[in-house]
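There is one chain below, alone, in structure tokens, taken in the form predicted alone.
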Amino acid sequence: MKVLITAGPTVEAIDPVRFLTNRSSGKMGYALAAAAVKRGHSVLLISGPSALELPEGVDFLPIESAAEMYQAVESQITKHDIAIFAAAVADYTPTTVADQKIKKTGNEMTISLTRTKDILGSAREVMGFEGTLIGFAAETENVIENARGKCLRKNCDLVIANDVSRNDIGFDSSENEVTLVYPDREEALPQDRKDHLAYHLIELIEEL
């Protein structure tokens, strides 16, 4: 099958030398791009910016801004049958980007936040895409409620949940413990490395 994985964070600028970004580091989606492969899956990665090694035998096409990951996402999508969206996108981008560096002036500085597009909740109905539409749902609070209200929301097949307020887990993490979350049940997954729970996890899309 053809698989779409997007993974890493988003870079928003502010001026030409700031930015605003996450703490996402990719490796769980690079790790599934990966296990992907290895499965026998045709693979395209969209990732933001990430020092990790680019996985053997996928096609790679890299973006920095939210606006860039759409952009990717909505001209390819609808060629794949799987879509895996993993990437830490940011959900708010700065107004205006100031051409020259911003200077130190005052005490306090105001920077105006717009609402970026959202990418998995635009798959189905704009993008129109009708394969398997998996999400991710990094939480801090009430992490299986909010991951079923994205599920449903944005007419997903799965959302893999995960509590990134651990340290254990997570951003930066070699390791994650998720839960799958399915539009009618849920089923939690133990603590494990994430090239391994990526492999597992793409046995489980492909019965999907």
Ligand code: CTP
Second form
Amino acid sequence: MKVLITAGPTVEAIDPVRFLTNRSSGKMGYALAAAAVKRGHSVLLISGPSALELPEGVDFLPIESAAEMYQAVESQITKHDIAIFAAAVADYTPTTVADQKIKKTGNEMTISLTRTKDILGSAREVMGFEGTLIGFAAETENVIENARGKCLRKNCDLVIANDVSRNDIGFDSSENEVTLVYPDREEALPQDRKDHLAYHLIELIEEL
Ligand code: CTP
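Could you drop in the structure for the form predicted together with this ligand? We only have the form predicted alone so far.
Now the complete complex, all chains and molecules, led by this one.
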């Protein structure tokens, strides 16, 4: 099958030397890409900046901002059977990007931010994707409830939820412990290495 995967953080420029980003390392998305290749799928990885080595056999579309990721996904998604959104996309981006480096002035400064477009939330109705749609939910509280809300709102077949309040798993860690949240049920998986978990997740997603 043809699998599209988003991964990593996005980087939102403030001025020529500064940006807003988040703690995503890209490990989960890259592990999913490697696992999908191993399972014989054709994989397109659309990723924000990551220090990770690109898994062999993966087609790669590098992006920086949420807007660039949106465009890349929009142009590619309907060519795929499965889309997995593992990227930690910025929810807000600076309203304007300064042409020149911003100089310090007073004791406080405020940056105006504007909501980015929800890429996963646009996959079905805006982009017309009819394949299997998988989201991630990084939560710090009410993990299942929040993930189920995302699953239903964004019309996903499955949302992979993890608790990012724990510092032994999740962001930047090599291990993860996730709960599979389907529209009508959930299933907790044991903590495991991200590469093992990724292989298991790809097998499960094939069944969907
Ligand atoms: N996502 C996306 N585009 C965005 C934001 C998120 O595609 N602009 C995707 C992520 O890749 C992930 C899922 O949506 O698969 C996360 O859902 P979201 O509701 O955006 O999570 P949060 O950003 O944590 O949102 P909230 O503030 O509702 O918790």
